[in-house]
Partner chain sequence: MKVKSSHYLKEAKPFLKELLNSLLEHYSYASILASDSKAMIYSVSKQGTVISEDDILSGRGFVAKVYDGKSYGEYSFNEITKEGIPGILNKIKYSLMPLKDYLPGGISESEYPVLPDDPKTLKESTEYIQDPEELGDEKIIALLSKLCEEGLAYNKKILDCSAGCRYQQYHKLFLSKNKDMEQNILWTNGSLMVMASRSEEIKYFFKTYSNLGGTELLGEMERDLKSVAFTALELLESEPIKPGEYDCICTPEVTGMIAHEAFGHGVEMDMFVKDRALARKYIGKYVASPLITMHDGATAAKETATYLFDDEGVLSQDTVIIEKGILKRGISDSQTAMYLSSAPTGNGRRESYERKAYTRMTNTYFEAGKDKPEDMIASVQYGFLLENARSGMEDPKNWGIQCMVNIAREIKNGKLTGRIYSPIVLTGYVPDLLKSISMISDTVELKGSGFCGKGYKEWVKVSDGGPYIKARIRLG
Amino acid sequence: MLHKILSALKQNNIATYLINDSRKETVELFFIKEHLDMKRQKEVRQYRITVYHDFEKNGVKMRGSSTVGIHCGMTDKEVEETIKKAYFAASFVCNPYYELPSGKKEEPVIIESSLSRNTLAENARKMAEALFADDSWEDTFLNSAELFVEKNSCHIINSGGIDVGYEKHTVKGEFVTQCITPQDVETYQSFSYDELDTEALRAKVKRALEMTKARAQAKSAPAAGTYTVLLSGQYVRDIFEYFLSRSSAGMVYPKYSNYRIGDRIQGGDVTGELLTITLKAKEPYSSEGIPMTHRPLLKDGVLQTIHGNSRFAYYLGLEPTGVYDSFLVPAGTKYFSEMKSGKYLHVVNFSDFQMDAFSGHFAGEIRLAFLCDGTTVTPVTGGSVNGNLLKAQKNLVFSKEMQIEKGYEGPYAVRFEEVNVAGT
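In the form predicted alone, let's see this chain only.
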């Protein structure tokens, strides 16, 4: 298929292009309770072609682009027509000119991991065992689950000489836990790992079972007011992700973000923890073929890197780094037990949690939280949390306990002061 694509590009006189060739092999397991309802193994090959059209508008040099998908069953004529239409569509995209990355042919990179040492089927078996290892409660159980073990092979070619590739293994999935007494409730959870991390999955399932059992006990919402709020689990990642979004070239160039390298993004009067975040290269190359490495994003609250693709990096006069969506954060200064002091509201599950990268506002409807009045801890449900990270970032406290979530390795919990809670 690759020769068909290259031939079609040449026949249409398209000199500037990017080809992403991906092949995904998967073993997929579907469970109803502990029963394996279906097992599926498949291989999918996809080609995504981006063509670039250079032209002038009002004397200004422009570079438009358009991306299309090509599948293996297409004929030579269908491939050529698809690419021809994409090139025509690119002529209507009026982006100021920018340069694309260039490079050379490199040997494919095999990303070594504990997953790459086994077959897909063996990895699926081990993760499935971890998934159900603690599913032995009387009235709380895994209602259903889906498990996907993948081997991804990516090949990236562009007109600037880049010809690189890599092979990577991942495991991901989702599950629903259910408690039937004193009321029937369910909790949805998802997971994703780049290693054969059976312990992380087992811990996540155990927390979900505990959470679901507590949710069945919760009857009322907390009283409306201002609280010390603790967030844990996946919501800590959502909080940190704000800083990744604000530091992306795609946010900085159109001035949605005012971040500049060297800025103290928490301000000058921080009483809590100074933030340190490392951008993690989960793949050796971005989708454009840009080499990716671990990079410091924040060091003690000071911005070190603005990350982004070739287009926005070119506009800002910066090195194109590729777009990062994974990151590492060091452990915090307090044990979680120390963070749970005095009166607090510990929210462990939202119906929906939103972290606005533009305003810094975060909010969510409480599905389950634990309310401590200084002595007694009570499960509650209902109401909502409303806060702003721009205000809260000066006095954040993070746990020493760590966790692994999708694209995130860092503290398990964060503590906010004086957060508004809507309730009874």
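The model shown is predicted, which means the values in this text are computed figures rather than measured ones. Residue numbers count along the first chain shown, from 1. Think of the rigid core as the biggest set of C-alphas that the two forms share within 1.5 Å after superposition. First, how it differs from the form predicted together with the partner chain.
For residue 73, a C-alpha deviation of 2 angstroms or more is recorded between the two forms after rigid-core alignment.
Once the rigid core is used as the reference frame, the Cα position of residue 279 differs between the two forms by less than 2 Å.
After superposing the rigid core, the Cα of residue 365 is displaced by less than 2 Å between the two forms.
What would the structure be for the form predicted together with the partner chain, rather than the form predicted alone?
No partners, no molecules, just the chain.
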């Protein structure tokens, strides 16, 4: 197929292009309680071609692009027609000119992982064992789970000489834990690992079982009012992700974000902790073939990097870095036990937590929280948290305790002051 694509590009005199060739193999297991309900396997290969069309409009140099899929089973004629149409479509895409990355042929990178040492089926068995390892409580148990063991291969070729690739293994999925006494409640959790990290999965299931058991004790919503709010677990990542979004070239270029390198993004009168975030390269190359490395994003609250693809980076006069979605954050200044001083509302589970990168607004309905009135801690459920990070960012406190979540390694908990809570 690659030969067909290159031939069609040549036949249509298309000088500038990007080819993404991806292969995916999976083993998928679906459990309901202690039964395997469905087993699946997948082997697919996809090609995506982006063609670029240079032209002038009103004296301004433009570079339009259009992306199409080339699917297995397409004939030579279909491939040629599809690419020809895409090139024509690109002539209506009036984006100012930008330069694409260039490079050379490199040996494919095999990302070292304990997952790559076994077959997909063997990895599935080991992760399934970890899922069910602590499923032995009387009234709290694993309700259902889905496990996806994947091997992904990517090959990236462009007209600027880039010819790179990598192979990566992952295991991901989700599970629901249930507690039936004194009331029937559940907790949803997802997971994703690049290693055969059976211990991390086992610990996650155990925490979820404990959380669900606690939720079964919670009966009422907190009273409506303003609270010191603590968030922990995956929601801490969602909070940090706001800063990742605001520092992306795709948001800075159209002025959705006013971040500039060197800015103190939390403002000048910060009374809480200053933010330090490192962008983590999870793959060796971006989808455009740009080599990706760990990069500082924020250091002591000062923006170090605006990250993005070649188009937005060119427009902003910056080095293209590729688009990042993983990051590392150092430990905070307080032990979690210290953060829980005085009156607070510690939310451990939302039905769905929303963090809006445009407005800074964050909100979610509370599934389980622990309300402390200064002395007594009571589990509560219901009501919602409704805050704004633009206000809250000056007074953040993070825990010394750390956690690893999908795309995140950093503090386990964050503390906000004066957050609105809708309750009874």
